[in-house]
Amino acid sequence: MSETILEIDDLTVSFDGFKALNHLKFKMNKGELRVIIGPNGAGKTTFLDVITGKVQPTEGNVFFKGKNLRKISEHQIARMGIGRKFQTPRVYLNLTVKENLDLVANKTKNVFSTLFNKPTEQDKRKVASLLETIGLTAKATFKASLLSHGEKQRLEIGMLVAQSPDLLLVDEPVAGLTDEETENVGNLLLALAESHSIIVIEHDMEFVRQIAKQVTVLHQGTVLCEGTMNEIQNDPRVIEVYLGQETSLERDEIIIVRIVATIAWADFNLTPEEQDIIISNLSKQFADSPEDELQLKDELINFLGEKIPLNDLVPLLQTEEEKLKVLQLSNQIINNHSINELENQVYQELLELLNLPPEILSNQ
């Protein structure tokens, strides 16, 4: 039977009457990597603040390894084995990468002893192992100020791991990173998950797909749903409140317009003018008023930034009529400009996923 490392029981946090968390219940097991997602204002930051003792609950309790954390101070909770990485890297810029790790690898050290005392063989092995884990061995003697943003993120995660926490809380680790840096951070977290319990707060859905086995969705301060990434993305509640702002459209129309927009953006090579034309045309076809049109345009822009693949979207279509509508609109997009090889690959993928009868396809 799996051992529970963190349990949150009927937790409410109120700020001047506003409930940032509202009777929230949450549980995760030791050795688990859990990703928390949710729209802005869902309560994700407050969720971490309560676990680390930065904010005290109005009602309810947080149990870490069976111990109630209520009224325990931040530094005491940290010593109990909870480490938190904030979104902005907090590293010592004027120290080298190795010195940053040396400083936190031994809790009895201070800055002076780290810089001027000879490290023990055990310390050397620990830091060398951490450097290899975070992929910064070649830059061990570089000052942290010379690292890229992604490398600083990995260094801070390494500094967190050096303190040997039982639970790592990682807040938006890939914000502002390149695709390559994002993949590197994802691989690091997956490697650490083999020997640590980790909670990751994240907005980048492509990154979530890379690392997540179990996802918890927060909305209005409570747990909306939990499951695998595929289950989460197929949940109508998530489609409505997380993968885009609420619009006047029905659920089937939201899915259709998103699939068609994904086809239009297949090569991600459009000029801003072309993007605006496509978004405007799609919005006009589905919106009932100028206000709805503007709202739908904003929703599409936000949605396209998530880069959700077709194989997660098309299964959400429930009827052949909906599939046919997607095909007709996609054909309009394709016929309005010269199709390149990448766009053709995505279009062929769409046809395969739609799985419509050949006689219908031949009439399009």
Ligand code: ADP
Second form
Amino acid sequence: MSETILEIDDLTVSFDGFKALNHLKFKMNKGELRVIIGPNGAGKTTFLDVITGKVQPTEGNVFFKGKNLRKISEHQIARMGIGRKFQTPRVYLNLTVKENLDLVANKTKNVFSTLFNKPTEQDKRKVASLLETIGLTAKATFKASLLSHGEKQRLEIGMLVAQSPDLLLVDEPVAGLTDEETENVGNLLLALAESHSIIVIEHDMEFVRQIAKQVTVLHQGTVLCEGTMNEIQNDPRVIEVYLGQETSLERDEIIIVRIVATIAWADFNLTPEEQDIIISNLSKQFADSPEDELQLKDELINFLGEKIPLNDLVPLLQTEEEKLKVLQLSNQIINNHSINELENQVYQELLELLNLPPEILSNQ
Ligand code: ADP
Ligand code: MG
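Provide the structure of the form predicted in complex with ligand ADP, given the form predicted alone shown above.
Shown next: the complete complex, the earlier chain at its head.
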């Protein structure tokens, strides 16, 4: 029998009547690495806030290792073994990497005693092994201010682990990181997952695919579904939530249309005529019959107003053929308009994300 580390029972959090979490149920086993995704406003941060005691539930309960956390202070909850990593790194920039770790590995936990008392052999071994785990042994004597953003994220994850929490909560650890740094953080979390229970909240789908075994999708304050990344990506409810309301398009077509629309709407500045031309064009491309085309046109007008970041959409493309289609349609749009700086920037971002071989690009 696997042991439950966290169980959330019928949890509701209201802010002035607005339910940020709405009768949410959640359960996680000890040793699990769980990724939580969901569109903006789904309630992800509030979910972490309730677990850490920063926000009190309006209804329902959170059980950690079988204990009800209701009325327990944030500070006490941390001492019970829940560690949280916030989105922006909170490391001491004027201390070295090693000193940052010493500070938390040491039981005495204050800057003065860390700097002037000798650490025990056990503390030394712990810090050395942590430096190894977070891949910063070579930079142990560097001031933290000299680290890259990704290295700071890893250091802070290391500082969290130094406190030996039973459950680690990590909020959007790769926001703003380069691809290489993202992969490093992913590998670090995977390594830690071998001996820790971890909840990661994340937006970046490619990263989620790198690390996720079990994914929970939040939507409007409640659990929409749970499963492997594959199951999640093919769940019609998830596609609907992420990609907008249902249309007569197939899943791959929705993604393509979404991306092309993002390119077309890059600067929010289309005349109604331009908008009409683009929607007519797209409807023509994807409709099977003239009736279809009219229906699709209506659907697309509603559906394309809301923007989804390209880096969420492009990783959902599954084949090179789909990528080529995106490129071809985007090029049509780009070629039919005089494009400005911002549009060009978004287009370049698309090219980068598509990551197609150069010979294909030069043939376009
Ligand atoms: P996510 O992290 O998934 O983007 P949040 O948990 O931050 O979502 O927010 C969920 C919803 O609750 C949002 O609509 C947000 O505006 C609202 N919300 C969050 N915190 C507060 C608050 N302190 N007061 C009022 N509304 C809030
Ligand atoms: Mg959030």
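The structure presented is a predicted model; accordingly, all values stated were derived computationally and were not measured. Numbering follows the first chain given and starts at 1. Rigid core here is just the name for the largest C-alpha set that superposes within 1.5 Å across the two forms.
Novice: Taking the rigid core as reference, does the Cα of Q318 move 2 Å or more between the two forms?
Specialist: Result for Q318: yes, a 2 Å-plus shift.
Novice: Just checking, between the two forms and with the core aligned, does Q295 shift 2 Å or more at the CA?
Specialist: The answer is yes; the displacement is at least 2 Å.
Novice: With both forms fit on the core, has Q348 moved 2 Å or more by CA between the two forms?
Specialist: Yes, its C-alpha moves 2 Å or more.
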